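The chain below stands alone and is given as structure tokens, in the form predicted alone.
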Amino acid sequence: MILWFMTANAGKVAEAKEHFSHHGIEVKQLEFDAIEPQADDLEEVALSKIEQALEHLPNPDDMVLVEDAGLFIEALNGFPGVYSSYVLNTIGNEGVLKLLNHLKSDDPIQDGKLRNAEFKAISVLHHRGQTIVAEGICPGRIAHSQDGEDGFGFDPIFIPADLDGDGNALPIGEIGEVSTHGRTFSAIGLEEKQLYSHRRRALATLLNSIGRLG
């Protein structure tokens, strides 16, 4: 079974391949000059992209996947959100850090709450006329400086919240059974990142639903 992932981001493709390979699904990258939808909602953007992707699907019997994700920072009223890609390409990670320079506390728990943020992903899977939409969220906080060499996008400035034994995110300040110990997504390996990943959570929901696709 082949799944075409519409994205120009090699990092996203690597994550999807790692996830779907355990289920016998081959992931291939689908690239073309897509028109970026102008909308304030991730799902609306993703659904618009899936319509474009269908026109470029090599085999109409294959599956096609589109994902739209964003970083939502509480202190900035959810900014950059759906505009994450544009913000990353213009002011970058350093620009985001500068916007939050005034948010600091000597209390680690309070500091984390001041810089509270979450990654949110909307994944849309289409197969033979049927569409499934899934959401994945990874809560955490924004670091004070970039850290790590791996990852992509906002990974160098995002520290995920700790997880309990069942993989559920804990409130800022609580220490869980699974923790990056204050390291960002860019400072940990792909396998470890998958434990927290908003993309993994959205993809897991899609996998549970693939059986009902025609």
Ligand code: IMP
Second form
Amino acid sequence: MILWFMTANAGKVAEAKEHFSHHGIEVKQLEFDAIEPQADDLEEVALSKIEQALEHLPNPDDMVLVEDAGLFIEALNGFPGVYSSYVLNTIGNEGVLKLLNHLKSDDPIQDGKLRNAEFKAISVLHHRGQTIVAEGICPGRIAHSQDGEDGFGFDPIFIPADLDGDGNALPIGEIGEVSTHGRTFSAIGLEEKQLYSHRRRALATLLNSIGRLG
Ligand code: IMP
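Can I have the other form now, the form predicted together with this ligand, not the form predicted alone?
So here's everything in the complex, that chain up top.
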């Protein structure tokens, strides 16, 4: 089965390939000059992109996937959120760190809480007229400085919350069975990022639903 992933981001394609390859689904990148709609809501953006993607699908019987993600920082009332791409292209990770410069505490738990943030991904899968929407969230916090070489986007400044043995995210300050020990997404490999990833969580929910598609 072929799944066309509409995105210009090779990092996202690598993550989706890694995930779907375990389920016998071949992921291919669908790239064209899409119009980036400006909306307050990730789902609205993703659904509008699906409409565009359908016009470029090589075979109408193939599946098409669109995903829209953003970083939501609590102290900034959810900013950059749907403006994540714009913020990365303008002020970048250093700019985001500067916006949070004043938020620090000598108590590590308090410090983490002040810098609380989450990644959210909305994935939309379309197959022969049917659409499934799934959400994935990865809670965590913003680091004090960039760390690591891998990944893309905000990966160098995002530290995911630890996970318990069932893969559930723990409150900031609790040590879990799965932990990056304070390292960012950029400082851990892709395979390890998948344990926490908002994208992986949204894709896993989609995969569970694929069987329901006619
Ligand atoms: P998009 O619109 O879904 O491509 O995502 C908005 C912005 O958030 C892009 O600039 C991405 O680089 C960034 N972003 C999305 N997911 C991630 C992630 O898993 N790690 C780091 N940055 C991400």
